[in-house]
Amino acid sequence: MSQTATEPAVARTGRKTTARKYPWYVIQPVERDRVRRFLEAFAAILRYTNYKPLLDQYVRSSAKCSRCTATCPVYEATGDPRDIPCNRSALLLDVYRRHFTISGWMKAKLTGDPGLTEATIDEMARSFYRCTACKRCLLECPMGIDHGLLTHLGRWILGELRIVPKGLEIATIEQLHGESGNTSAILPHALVDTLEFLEEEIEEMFGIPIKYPVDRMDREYAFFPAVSDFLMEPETLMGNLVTIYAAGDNDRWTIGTGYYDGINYGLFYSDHVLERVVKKVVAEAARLRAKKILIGECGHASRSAKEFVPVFGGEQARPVVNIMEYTWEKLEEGKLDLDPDIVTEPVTYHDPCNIARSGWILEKPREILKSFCRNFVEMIPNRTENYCCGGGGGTVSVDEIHDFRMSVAGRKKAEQMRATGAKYVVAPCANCKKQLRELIEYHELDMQCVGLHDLILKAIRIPGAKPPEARAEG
């Protein structure tokens, strides 16, 4: 199997290296001959996965009907025949057809056929991070071709080669080598001190001391938000702790010093990344003996802990669920009071494609709100159909791009967004808060990105502490 994209490519091979500007982001180091190496990580992937019967599958079908044109939010707004999904495949599956399939071999021997070249590699890294992998194409691809995870495949390929946005790879060195082992380089000790200050603002705002639990064995839930939320969400934070405390379950939770990010970039461009990842959140639940891993406010690292835990978890595997998930249970069994007459301005929610495209998540997070927002819109479309925010498959995290960001991807969402007339747009993700809030201010729209645990904090009612309208007043 081929070294990982976190090992620099000169001690891997001792070869001489180059640096490629493109227009949107700049390439890593990357070595001079790299249709070979694109060729052997290709080939090692088909070895060592189970990608090879996908691909065989594909290959066999029609993948250029262009039907995902009436899906795909970058192509609706550019119109750029390079930016189908369908054709963004084709990328891939012409250099799986020509190179490891026989039939495309022998068309080949008898064409002349060069196969891949350093100008196809060129184009793929332009076009792969164009997609947002927000898989909204499947939608409507009659041969069911899963263009987003050919854009995953195409990117892993990609990162063996070190062609990898900075953004991403300098998180997950950090978060697989670095002394932190979080993506945001946050320190056990600054992870305490956090908490201490979160308390401290809870108890100012209820009039009651409540307390994070840190490092508890043998509780429930081992909590894994997405680790930005420390530094960017405290509202959101606080909110997950009141409501938990609400429920009477603040004994059934724990967060660890030993890991607690639940952000997994590997789910955006190289399954090794993932595995790896996701295999550090088992270890902590572990650690902590937990029954259960709970997830906060975040899309990506909901699907990756879902999806992935019960695969490269081995016997350590627990059952995975999503903080909005534990909320509606306790609102269902009557445990959480919450003040509709708090939240008056007009609520709308944004569905992350992670945990909405699927079908996962999709009524509860409503069910929540509208049990106390009373002005409660809806974007149209909305669930499974709804648009990603512009930011998904990692690109949030390319500053490089942000414009394409903004005025590309993410136009449709801003359209969406603007039609509402709602003054709060509830995002559970930590991703697409940053692409919506950022689009919020390019766009000038009159409204708030808030998290939905961010409006519950507003509205929650607790026995003995301030009413909300006091902490409103407050």
The other form holds:
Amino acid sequence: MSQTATEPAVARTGRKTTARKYPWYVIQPVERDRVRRFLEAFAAILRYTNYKPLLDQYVRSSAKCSRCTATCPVYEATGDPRDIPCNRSALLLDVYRRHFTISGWMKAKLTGDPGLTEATIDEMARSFYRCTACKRCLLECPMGIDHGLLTHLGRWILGELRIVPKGLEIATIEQLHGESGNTSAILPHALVDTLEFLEEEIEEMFGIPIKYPVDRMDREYAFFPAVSDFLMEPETLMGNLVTIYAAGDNDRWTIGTGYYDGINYGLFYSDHVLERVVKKVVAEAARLRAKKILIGECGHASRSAKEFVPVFGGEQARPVVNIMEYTWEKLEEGKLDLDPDIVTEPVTYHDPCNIARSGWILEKPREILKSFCRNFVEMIPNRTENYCCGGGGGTVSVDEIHDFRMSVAGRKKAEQMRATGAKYVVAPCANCKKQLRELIEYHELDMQCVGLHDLILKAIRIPGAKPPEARAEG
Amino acid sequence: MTETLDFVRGPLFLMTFGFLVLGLARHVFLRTFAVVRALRRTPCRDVPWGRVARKTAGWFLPVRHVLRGAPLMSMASIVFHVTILVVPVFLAQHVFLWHRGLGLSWPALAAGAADFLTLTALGTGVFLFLFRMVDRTARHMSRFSDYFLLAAVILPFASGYFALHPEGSPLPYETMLLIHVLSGELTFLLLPTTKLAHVVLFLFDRASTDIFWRFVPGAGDRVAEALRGSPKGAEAS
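Right, the form predicted alone is done; let's see the coordinates for the form predicted in complex with its partner chain.
Everything in the complex follows now, all chains and molecules, and the chain you saw is the first one.
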């Protein structure tokens, strides 16, 4: 990573440069008294959350056995000891031990250890955003240390000092305080325009009108895709609609104009942001009186809803379903007719860490793909042991570390994709899609990254509509 | 010498062993309490206990994981752990002491097997020590305590072996026995007070990821209140 924030930040903002350098742009970080304020933030977080017992456990468990080195794609690419997951976590565990335990305090008295320094804070800022929070290291840690959770906590403490990549924070500010209320700043009328445009496209493709249900009350599902899909992934969204339509469920779901963003960067850097965004999703589903929350093709959006709607949703919490689970169910029920002669090229599937590592969604997308893609090939390793796309943990939204994502964090994934010889890599995640497309370009791979429903859009047969082969010709 | 030996084998043993048992029990109690308290603070308590138990059991003897990362070190580590648990518990001389002291009895290892396992423990222990010193990543990660604790665990096995085989011992039998008992008692003290506590904390390791991702509702607001006097997020400041 050769880029630092200082020079470009000055050029962009015209503000006076600061001596401190982060590997990414920051909006307005705390500059003075960082050590004291870091410790205050850490203390407050320990007081009101469950992290203290976790850290009590981990300071005694961390065996420094080096086994995580074999699982971390970042360390595999750099060989830099600072990139070893256990070493990264030690940055935080050492501060906890030194400043928040009696034995650490006594040891410091004996050895004269000054404790947390400015340099350690800089190193944390660097290091915690070189972790993609993919949790692959957890697979092989004999002590079960969840370095992804420690990365999350470290980023939250830094976040309270506003040491957060601008790419993440600016989207969060718009989502929580902006007029649009979502990360892509799409206003409701622009959303409706986009949906109308997509409907026109679908009518042109299929020869029949199919409409997105907007602001319909009392439906089974309220739909929240990654809001960036409305700008970047029209085929995924069209695929979602025609799938639901073909299954006969178009009167059982809705998109609400009150809130329509599944993205939750809080999962990456702040419990506080996470909770407030989850509450927006839950409130909109409640406003629409929808029975379930349906999340589009997005790994972190799905996980942040699945795991945290029950935690933060209170009495308004609802069951969370990922769109691939829905589609699989309809395929099983025989409600979807997918033409096996349309996608004949080799297809591979990328497991987004946020839905695969825990074992949540593994076989369903594969079964959907295998039902109509004749030539399905697996990446090795896959499923719970998959490699991160290299843009996980929000790093994909940090353009300043593009080189890092391409040549370090995503190197393994690029090698995996090349080895499959596939023409399509299916990535049911907005983050992964962006990263994989950049990887494909950077590593000059002869393939295309698509969503699962993009391929369904190509192959689906709807009675009374133009058949797939006619659409392909058109 | 005899008086010293009697003291370390008698009252000191009882004290240190008592410290060990109570210290480890304290860990189990505190961890259980911490888990219960953590879960009481979150509305989402559906921890998949069955899966956690299966994973914990799988890591009890993690042979499936050996080839997946640092295979030599991992194999050595498993063998080391098994032998250092088996030898002290099933050594005939130790079983005899338990029988004489408390009337308890259980099957003991044959002398040859005990020797073999002790030498295996020593061999793998020394290998792990050297691995930390030589392997680039392990060396970078290791601190003094990592070497010290490993050495402290190896010492009772080395001294015990020489106490049983005085013919090859560099020190007189009684001195070696004294070192053996004292070093054993040192590990009793270290087990509950250092990272060696993983001997019981291990039971809680696998559950941590399933328990502690269940956050506390309202905690973010309270943190913001404490830091900025209002529940507004840092991004709004």
